[in-house]
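Below sits a lone chain in structure tokens, taken as the form predicted alone.
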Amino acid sequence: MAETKSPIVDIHTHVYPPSYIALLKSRSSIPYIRSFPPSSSLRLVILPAEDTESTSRGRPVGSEYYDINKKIEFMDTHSIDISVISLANPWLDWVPADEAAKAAEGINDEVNEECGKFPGRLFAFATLPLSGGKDVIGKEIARLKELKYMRGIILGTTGLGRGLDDPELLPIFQALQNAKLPIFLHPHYGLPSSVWGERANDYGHVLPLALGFPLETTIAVTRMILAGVFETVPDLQMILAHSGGTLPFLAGRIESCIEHDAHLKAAGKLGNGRKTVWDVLKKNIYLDAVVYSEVGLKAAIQASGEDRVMFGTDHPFFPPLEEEGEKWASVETNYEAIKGALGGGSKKERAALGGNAMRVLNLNSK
């Protein structure tokens, strides 16, 4: 019997549904969408570093950001069978507390309906009403069972405003564990702008995106490990964007520093039963393959395992700067990295391209 070909699954791909676009257009502070005369084209400003008078102010917003048909066209161009879409940063972190529940419910319903237009091709990570408080968040987590295409939630690194090691997040993590909803963890806030130096604006988005985002993820997850989150909620599952930032590369150093820290020892945090950084990487964490190099991907694979790495594109971000050709270099680079790291045509490659995601996110169930 011929072996069935595994579908290609993109687990890191964003959409700003029409109602979210409209909300951003109504705003004058970050996040917002507006034009900057003399140009009439719309630009999305979501990072503090973008809200400056420079050539890098925001990014152009085309229909690929909000038209679900454009997502399907992109998938077809790049041979992607299934996408697990998610609202892009900054999600609903900025929504007033009394509006959070309604905003999250509306966005999640809208995204679920968008998936329903292409059954079997689109699934989604839901957005939580984080500013609404624990009770509101818990109700939305419970409600997600009613939404056919939801397969987890997307979360930023600030949680309820104090980081992911905040004890008040533990009941939310517990609810997600019980509901078997993995967290897709995505950075947004980066590092303080002072880190980049006085000439940072001369370099466009490179420093905050290439360095700030990965380090933000690494710091957030390391704080969770130090706080014992993965002992308290032992079956919590997380998918880390951008191959976990620098966590796979720095895991050994982080673990060594933990083991040699007198403060942690005196606090009784180094005893039996502690999950090491390596334990967490192999039991609680999955990594996307959005790292754009074979070298980085090999580190991710060695840290978490071949069965815990999944293909992603980060669409609609990182489009070609030139109009030459239909395929995006950013996507093809990820394909090549997986091929180089796991072997072209191998079972391991097919698993990373889609098999792992099908299993982890239960995508066989439509």
The other form holds:
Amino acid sequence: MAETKSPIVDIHTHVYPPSYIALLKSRSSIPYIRSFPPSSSLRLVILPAEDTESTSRGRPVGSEYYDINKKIEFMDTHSIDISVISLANPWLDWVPADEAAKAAEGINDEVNEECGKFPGRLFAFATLPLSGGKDVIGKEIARLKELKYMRGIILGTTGLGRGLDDPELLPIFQALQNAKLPIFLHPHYGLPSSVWGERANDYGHVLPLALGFPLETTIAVTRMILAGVFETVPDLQMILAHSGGTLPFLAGRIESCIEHDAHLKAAGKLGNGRKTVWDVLKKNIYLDAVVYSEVGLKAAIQASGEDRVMFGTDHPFFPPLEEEGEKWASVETNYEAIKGALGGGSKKERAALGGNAMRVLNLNSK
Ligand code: URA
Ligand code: ZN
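For comparison with the form predicted alone, please write out the form predicted in complex with uracil (URA).
And the full complex, kicking off with our chain again.
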């Protein structure tokens, strides 16, 4: 029997649909899009740490952020068969409460329609109306069943405003578990800017993106583990951006700190039935392969298993700074890391490049 080609699936790839771009252009505080005269080119300013001179106020924003045809072009250039697109940060976190329901419906419908223009090539993670409160969020989760291309939801680390260890979030996690919708957890807020020191303005985006993002993810998931979320919602599935931040590397230390904590012991939290950090990594967590090195990827594979890592690009972020030919170094680096860690042409490599995503996100049913 002829071997069918195994697909390459990008599970970490963003869009700002046209209606979201219009919203950003109407604003003058973060997040916003505007030009800074004398230049007429538009800049996207979304991160708390990037409204500064050294980041030249955010980053340039061109059609690759909102034109779905550009996504397909990028996929073709990089041999990507299927993309699971998600609204980029900061999602709808900032939308006033009474506008959240309508904004989420509009964005999710629009993204679903864009997927429908390229059936079989595009699927999506939906966005939740977090500021609208629990009932509004629950309604949108229920509505996602009607949207053919939705395969999960993208979530930041603030939840309802108090982080992901907030007990108020449990019914939402339960609804996602019951609907079999995985959470794609993605950072945005980083760490307080004071940790970057007095010279932070000289260092561009490096500290918040290279360290703030991964630590934010690590802290958010560790807080969920400490709060017992994965015991209360045992089948909750999470896909962590950037290979889990630093969670695979720090899992042993976190677990050891838990086991040696007198307060947790006195509170009866160390007994039978506790899921260890390793249990959570192997049962509840998937990791993208957006870590740009074999070392980091091997840690991810060891922590969660080779059947739980999935290729991603983070497009349209991290474009080449200069025109360098068609292929993006940021993408090639992740391809190389997968090849190096799992063996070029191997079954394990094919699983990380697409097989795992096809299975976990049910991408065969269009
Ligand atoms: N920068 C962002 O703001 N978001 C991403 O997803 C990647 C880089
Ligand atoms: Zn991203």
